Structure formats: C-alpha cells, structure tokens
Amino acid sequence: MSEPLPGPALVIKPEGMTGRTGRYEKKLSDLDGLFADAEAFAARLATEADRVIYHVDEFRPSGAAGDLITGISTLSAGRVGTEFHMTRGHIHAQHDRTEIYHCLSGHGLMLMETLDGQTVVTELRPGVVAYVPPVHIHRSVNLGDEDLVTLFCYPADAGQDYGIIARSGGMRHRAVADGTGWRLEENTSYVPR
C-alpha cells in the first residue's frame, strides 16, 4: 500500500491564519460612498486614509464547482460619524450560493437584505454561526470594541457582485449607535431594486 500524499494544511486562529492562498485589504480610503456622513468619512479620511479597516485571508484551492473557500475577516473597530464599521458587502455572482460566517472573537453583526428589500440580522458573537441563504446581500459590521473576525466558508464558483449595493444607494438599513447600543435605522439614499 502506498503512503498517502499529505493534503492542505490550514490553522486557522483569530489572530490570523496560515496556509492561505490569497490575502487583500480594505483601507478607509477604499470605503469612499459607504458611509451616511459624508463630513465625519472626510474628516477621518484627513488623517486615516491607509488605515486598514478591514482584511481578508483566504484559501483557494480552484475555483472549481463543488470545491470550497474558506477564510478570516477581520473588521476593525470604530465608526464614521454614528455608523459602525462595516465591509463593502456583495451578494454572490452565482445568486443560489450560500455562505456561513463563524464569529470567532468580537460582537457584530451579519447584515442582510433580500433582493427586494427585506432585512435580516444575525448578531455576531464567539461561537455563533451566521447563515447567508441563497439571494441575499450580505455585510459584516462591528460593533464593539475590538476586531470581529469571522471564519467564512463559502461555494469556489460562488463569485462576488459589489457593485448591486452600490446600484441602489446602499443596502436599505444602516447600523448605527443608539447611545446604549445599536440600532437599524433606515438608509435615506436607499433605491429599491
């Protein structure tokens, strides 16, 4: 019998992972148009421009049907004016796909709409798994104090469209501080689908 061949290794921890294959990085100067207050995103862009909000590691093995990525996100901690820190978003290219996200440290939150328009939260905190069904926009938002990371998983021949939340003016809530906490409230430059 001969030996079997050793297979891809990752490690996966919330500080980071190894055996990724592709990594990228979102600056606050990525994330011009995101954000309701357009004064407070000057105002930090001023000073914050290459800070890094947020990273993601991944591991491609093909981008192959029934093949599998998987990765971290790591979303920094802060706000632009009362909105929390937040990803781009997207919904998948292949709209039947699904993903999972896996909070490994940090409390947030798994926003998501339908296509027309309905919403959906998931709060994020270590050890609950968000599920994203099929045809849903999906973004991560932070809203504590420190880095939400995240363990995703998701179809390879998935792909990514960033372009349908930009199309209608945002995504039609917004997650932003209550003074106590957090709190949905609605996205005035939102058009429907």
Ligand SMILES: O=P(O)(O)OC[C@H]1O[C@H](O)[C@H](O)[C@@H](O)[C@@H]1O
Contents of the next structure:
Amino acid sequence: MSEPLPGPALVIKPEGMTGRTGRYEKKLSDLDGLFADAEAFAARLATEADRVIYHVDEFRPSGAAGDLITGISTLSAGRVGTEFHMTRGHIHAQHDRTEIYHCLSGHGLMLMETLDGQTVVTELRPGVVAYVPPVHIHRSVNLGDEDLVTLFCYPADAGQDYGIIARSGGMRHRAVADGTGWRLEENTSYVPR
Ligand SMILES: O=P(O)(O)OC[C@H]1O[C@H](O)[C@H](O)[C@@H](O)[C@@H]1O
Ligand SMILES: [Fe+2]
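Switch over from the form predicted on its own to the form predicted in complex with this ligand, please.
Below: every chain and molecule of the assembly, starting with the one above.
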C-alpha cells in the first residue's frame, strides 16, 4: 500500500492566507478613471499614489478547465469623494463562468450587472455567500470602515475581461455615501452596450 500524499495546506482567515501560489495588488494609482470625482481622486493621488487599495492572494493549482482558483480578496475602507473604494471589476473572459464570494469580515457589496444593464446586488456581511451567475460583470465595494475580506472561488479557465467596463464608461450604478449609510446612484458616464 502507498503512503497518503499531503494535500495543499491552505489556511484562509480574515487576517490572511497561507499556501498561496500568487498575489496581486492594486494601488490607488492603478485605479485612475474608476471614480466619478476626478478632483477628489487627484487630491488623494498627490499623497497616496502607492497605497495598496486592494490585494488578492490566490491558490491556483492550474489553469485547466475543471480546476478551481481559491483565494482571499482584501479591499481597504475609504472613499474618493462620496464614492466607496471598489475593485476594478470584470466579466469572466469565458462569459459563462461563475464565482462565489464568502464574506469573512467587513461590510460591502457584490455589485453585478448583466450585459443589458440590469444591476444586481448582494450586500456582504460576515457569513454571506454572494453568487455571481454566468455572464454577470462584477466588482466588490467596501461600504464599511474596516477591510472587506472575502474568500472567492471560481473556475481556473474563467479569465478576466476588463474592457467590458471600460467600453461602457463604468458600471451602470455607483455606490456612494448617503448620510451614515449608502445608496446606488446612476453613473452619468454610462453608455449602454
Ligand atoms: O480583477 P479585479 O476586478 O481587479 O478584482 C480582483 C479580484 O477579484 C476577485 O477576487 C477575483 O476572484 C480575482 O480573480 C480578481 O482578480
Ligand atoms: Fe471574477
């Protein structure tokens, strides 16, 4: 009889992840053009250009169809003008590939959009699992005052297409502060696809 082989030693907690195969970081300077308030963005850029706004740790066994990428996304709290910190957002390059996000800590939104401009939101609080169905553009938004930490899992052959958001001038709705809470407002730069 052969000895059992050790499986990957992945540990994913709100504080971080061990066993990752990769890490990806986005600084404030990488997010130019994402936020509506260009003046507020420029003011922050003057002193915080190199600040990491979000980072992603992942375990990617391979890129094969049928394989899964699992990881943790950590999105810092903050705003540009009234608009909350968010990820760039994407649709999967293979449009029918899905994803789940399990909120480990913080408060936020999974902001999704169909190709014909229907917005879908799942509010994220610890324990909530957001499901991104096939053919949905998606981005995370941090509505709180601490890091928004989510565990994600998606097919390894999904890929990311960022052009779909760029071509339509952003997503249809923006998440903005409203008193002590939040609301969605229409993105005035949005061009229906
Ligand atoms: O790809 P972005 O929109 O920059 O968001 C960052 C990350 O978000 C999620 O966690 C995805 O599963 C990652 O694959 C992605 O890279
Ligand atoms: Fe995704």
